[in-house]
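Here's a solo chain for you in structure tokens, the form predicted alone.
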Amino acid sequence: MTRFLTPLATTLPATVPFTGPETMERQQGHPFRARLGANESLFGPSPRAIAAMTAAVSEVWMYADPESHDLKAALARHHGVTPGHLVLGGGIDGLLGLLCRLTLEPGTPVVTSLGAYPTFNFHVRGFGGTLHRVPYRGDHEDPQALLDAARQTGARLIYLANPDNPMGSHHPAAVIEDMVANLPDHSLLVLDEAYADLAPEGSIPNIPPDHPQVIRLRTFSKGYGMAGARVGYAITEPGLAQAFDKVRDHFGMGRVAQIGALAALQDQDWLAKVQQRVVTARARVTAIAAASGLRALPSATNFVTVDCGQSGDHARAILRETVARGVFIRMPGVAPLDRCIRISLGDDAALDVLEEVLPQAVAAAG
């Protein structure tokens, strides 16, 4: 059947960037006791969003508004931009795929960090782009190294997440603003701000929405607790925003998701409560790690990356033993980041299980 595929498609592996916890549960034959690996929000969405989505279920026979007019208008007011500056789509992952389709052709150079969000790499390869990756500097992505590599390669896209996944670190706003001021003319900065709603004050840069070389990506999956609804959006200059209409799936976001996201956005009090619960959970995971002889890294996200203090093999052993005891977690996949494990934040019940299991896993891993 491969005779029907394009030459590019025949070279690509059939893979999923992340193994889902459901796949692992099927392999194990039982569910996880605590689901702390996918950076979902165990605190859930706003009750107002749940009510709105529940009411909308009876309308699911209708297509969603292909222009997402109401949600787009509300987001424009929230961010102080015009609706023309916004693109809505099926999560940040879906928007990254559309952006790569718009900007890449076989051989187009792209710069990212070695160990950064793998779904971006997945889409770049899927459209034939050539990836150039620079190492992290300590536990942070290195903006200067990304700029240097972009100049050397002529990169069309530069990908940076702030706050960062998988390390949970962040750069102050001034660092990102300086990076934007020094972008080479041929590069578009893809600024992934999935965790912006949970970042410390002073983390989010002031970038004019009309800036011609920046596209910022946001989501309802993290702070708003709607990962399963797949609602993401981009903020960028209107010319690029309109270009997405050339390639996007105009019914790619369901009606129930649109209605839920609008209700979630209108309940900023709930988001504030989640932000406080995230701070409390960060402190508890940090303490749980310390009690097992591990060091939690500072986090600006809804997960904590924990330095296991030795090699990647040692961290993988701890991960394996943790998963075997019913707690789903993940870890960075590239050295030297793979000396760590990554634990999503959760409610008290989930963290009680983690507190029980993690010291057992560390002891079993030796």
Given for the second form:
Protein chains: 2
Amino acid sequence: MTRFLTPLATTLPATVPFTGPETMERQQGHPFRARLGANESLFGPSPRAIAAMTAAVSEVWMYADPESHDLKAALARHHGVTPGHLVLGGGIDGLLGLLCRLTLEPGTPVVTSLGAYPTFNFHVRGFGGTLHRVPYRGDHEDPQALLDAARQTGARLIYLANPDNPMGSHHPAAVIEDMVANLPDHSLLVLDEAYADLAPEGSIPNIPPDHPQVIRLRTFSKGYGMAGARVGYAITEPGLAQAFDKVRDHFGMGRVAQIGALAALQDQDWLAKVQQRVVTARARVTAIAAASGLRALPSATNFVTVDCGQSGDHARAILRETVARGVFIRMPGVAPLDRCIRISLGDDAALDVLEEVLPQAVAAAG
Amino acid sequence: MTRFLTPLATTLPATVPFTGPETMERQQGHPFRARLGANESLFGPSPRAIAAMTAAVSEVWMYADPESHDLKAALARHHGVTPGHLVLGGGIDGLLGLLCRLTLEPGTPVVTSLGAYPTFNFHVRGFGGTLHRVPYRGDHEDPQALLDAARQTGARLIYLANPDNPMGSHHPAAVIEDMVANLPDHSLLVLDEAYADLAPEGSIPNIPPDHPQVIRLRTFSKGYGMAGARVGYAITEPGLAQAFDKVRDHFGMGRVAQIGALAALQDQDWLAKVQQRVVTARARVTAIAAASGLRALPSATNFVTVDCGQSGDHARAILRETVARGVFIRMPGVAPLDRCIRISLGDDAALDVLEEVLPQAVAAAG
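Next, give the form predicted in complex with a further copy of the same chain, keeping in mind that what was shown is the form predicted alone.
Full assembly next; the chain just shown is listed first.
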């Protein structure tokens, strides 16, 4: 241990939010047959985005535009906001880190759900914030419980993902709008909408962009199929949006990524095709699970969470046997969500492998 | 102003370290004829890196390996260290931010040189550190003055770039080695070696990789010509290297960037060609400056700093007239360094434009 760390940094654990599939492949000595664990989009990015990125590769000697002017302008038009309402960053993960940095001091209370996105928790702890967690209500995050806990703890941040990861559930827009209307004055709602592009109609709330207590987070990693590019964005009132300029790495955006995201946004037809494929793939994964006696939960995302119907140990055994047979999947980390496994949607080839492997894994798990 | 910011975030200024050339182009309404201001490499990345990145574009739906295993292994071999001595990050800028986060609390003293890399200062202030700055000694950062100031202030970090930006000067290895031998116990030397790949022989110090008081920073942005990819790395003792895992955005590296950096590293012949071109271009920029009566300083980098021989106002006038004629250059921000302008090296086409424009700019500046 080096002697130069702050007291906070000294006490932080060395845990990471997720082990990468490449690490698992190195450990097991062979590559996965199907990569269905990280909620990546096997349907890939728009061919127009691929073409734009390919053309941009030879320009990679240049830094990206630190203001992401063109991408911001296009996003502003897309969402009906001004560029001043937008923050571009290195995926939602990167933006969550900056948001925690801007808002949390050691001991600042934060509310989230028990089993919700671990990377948010990683960043909260990383800046010394104190996490308070409320249980899911069935397979949904519980807005009322989050609001109650926020009032009780004086939380500065309330995290909610809609649609939800890891359960794939969603709340109708009205539920989120009602939550926004009832926020305590001291709380900012961190509304993670990573899966919004794949959500059913009627689940994306209407929130005035100047609302002083909401920051919405979006990404090109899921519906747009560009997880490896690291482009996410926040929509929030201009005062908070500008604050990111105080701390962000202004030249941190990749040039190829920035150019690719703009092209991806401009190809909404491709996104519509992905949305159709996602619907089809959800049905197929549901059927594959049912054939093994497992119940898929309704999904508003690009993954299907499958209730294995018994204990966490049982689900972990199915996960282990599935992974051992070359299919990378993940599962929720805590009870009672850990009775489930989480399967990202894939193309036909990947789901063929899943169809072959899952029954074997379930049988082997006993 | 939002009410959710920490006291530190509230007090931070909204300044940015640098205005991007794209912003300037938008303001002036036309693109630059030559882009010689950001120390990018107009010689570009290795064709093998371009090929690898082009092939990787269609895989961008996948996150990058969060451990950067293959790139780390190759870098470890290249530098004769273990992977445990390495930290990969989003350029040196990103790594400087994480380092400041790990080591600084409000009021922690930090020492740097007056006029040295502004982005380091941005991150120090961003975490509340207190900057103490010592003057350059002529055109060089002054190791003895930095050590003295570190002792006087109890500095936790001492920043020094070798070769230096913005002056392009360098210290021989022995000077840096002597500085390392005389570090006060409470100080970590932040040795920014962004330009090491272009430095003259004998200027890269031999520092044991397990030295507990040094972190060296390297990048693929300069010699390797991949500024827009955002890949930098640190070499330091494993205790400090591991600490980055406590706070870094584990999935923050771009996949195309990660793959491209590995290919770039494996093409040392290309780097050797770039080094030759840099030497040739230095001589040409020196001659172009001399033809306008300006004295180029010796350069150990991919830019040439040109002493305009008079006041900061005079240099600023030359810069303004040069930029107005379509050549993007920058200059040091503070006296007495601001008697200079800084011209990044370019290919023949870019230097042809410089050769045409600089005499006009000098004449117009009077």
